[in-house]
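In the block that follows, a single chain appears as structure tokens, in the form predicted alone.
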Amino acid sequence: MLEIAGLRVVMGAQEILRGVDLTVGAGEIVAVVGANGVGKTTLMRAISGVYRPSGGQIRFEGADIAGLASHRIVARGLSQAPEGRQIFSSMSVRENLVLGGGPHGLAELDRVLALFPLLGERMSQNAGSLSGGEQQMLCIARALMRRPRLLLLDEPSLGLAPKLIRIIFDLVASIRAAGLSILLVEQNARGALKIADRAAVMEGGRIALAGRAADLAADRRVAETYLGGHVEA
């Protein structure tokens, strides 16, 4: 579904992405894990058209989307729930969702609220008054309003309490079960590797390791760096 080959992003004198290769198949969750500052968010923004690649290829369902405007990429069926949520805090939950739907408007509302019933109880509430976990749900739900076939999730667990992190990861698994493919960027490697089919470890703007998520969770190099030294059983 998504094919990235030799992707480079240069900003000023700094090369942020240095030849990234990555694929996401239909119906997969692929996780990209790594420390702060290694290029994970830059990767997501390059895929979704916020940043223009300096080299390499990005193909979505066989079509080259590298350098396309963001709204054209969304129209092709690829949506992003960005890092930091970036909801419209002064607008209601309902207004955020309808705005996310674009030309689809309210058409997807019932389906999305079936995945996020808590938001259905908050429709008239200002988004800025939601809890952190509810805001993250709204961010993801808003991205789903455009009927994407591939969903990009950038650090969905960031800043959340452990109980809420588990809820968010369960929701991500439910979204995949509903038929979407997901590219998940996460610092929480333990949680991401548990729900992903495949994963990649990013270091210094490159993919340092890649493979089945279960295999990476059992890799001592990954465990020592990202799992507190604990190898997943």
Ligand SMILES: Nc1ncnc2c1ncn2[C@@H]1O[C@H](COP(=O)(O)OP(=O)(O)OP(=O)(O)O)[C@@H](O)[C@H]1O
Contents of the next structure:
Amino acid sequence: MLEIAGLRVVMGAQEILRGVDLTVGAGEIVAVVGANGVGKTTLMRAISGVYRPSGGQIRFEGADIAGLASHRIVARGLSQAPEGRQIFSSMSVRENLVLGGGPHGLAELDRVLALFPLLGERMSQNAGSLSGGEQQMLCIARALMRRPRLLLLDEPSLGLAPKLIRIIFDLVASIRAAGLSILLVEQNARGALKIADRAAVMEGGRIALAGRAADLAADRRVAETYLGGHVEA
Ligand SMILES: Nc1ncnc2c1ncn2[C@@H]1O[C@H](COP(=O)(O)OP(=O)(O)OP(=O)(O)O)[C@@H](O)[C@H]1O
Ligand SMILES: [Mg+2]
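What about the form predicted together with the named molecule, after the form predicted alone?
The complete assembly is shown below, putting the previous chain first.
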């Protein structure tokens, strides 16, 4: 579904992505984990058309999308729930969702709200007054309003309490169960490796290690660096 090969992104004098290879198959959850500043968000932005690649290929459902404007990429069925949520805080939940909806607009609202009953109860509340977890749900729900086949999620668990992190990861699993493919960037490597089929570890603008998520969770070096030293049972 998504095939990335040799992807490079240069900003000024700095080469931030230095030849990234990554694939996401239909119906898969693929997790990208890694320390701060290794290029995870840059990768998401290059895929979604926010940053222009300096080299390499990005193919979505067989078509080359590298360098396309982000609205064209969204229109092809690839949406991003960006890092930091970026919701319109002075607008209501409903307005955020409808604005995110593009051509499908209101027709998508019921379908999306079925996944987020909590948001349904808060449709006229200002988005800025939602809790952190509710704001994250709104961010994901807004991305789903475009009816994507591939969803990019950048740090959905960031800043949330453990109980909410579990709810968000369960939600990600249920979105996949609804038929979407997901590329998930997370610093919560433990949680991400649990729900992902495959995973990649990013270091210094490259994929340092990739494989089945369960194998990475059982890898001693991954555990020491990203799972607090504890190898998954
Ligand atoms: N627009 C930009 N201009 C210059 N440098 C940038 C730009 N965007 C990102 N960078 C730099 O690229 C590097 C990777 O940033 P990126 O946001 O991709 O990291 P990350 O892996 O998502 O980190 P985090 O886990 O903290 O979110 C950082 O050093 C960052 O400062
Ligand atoms: Mg980031």
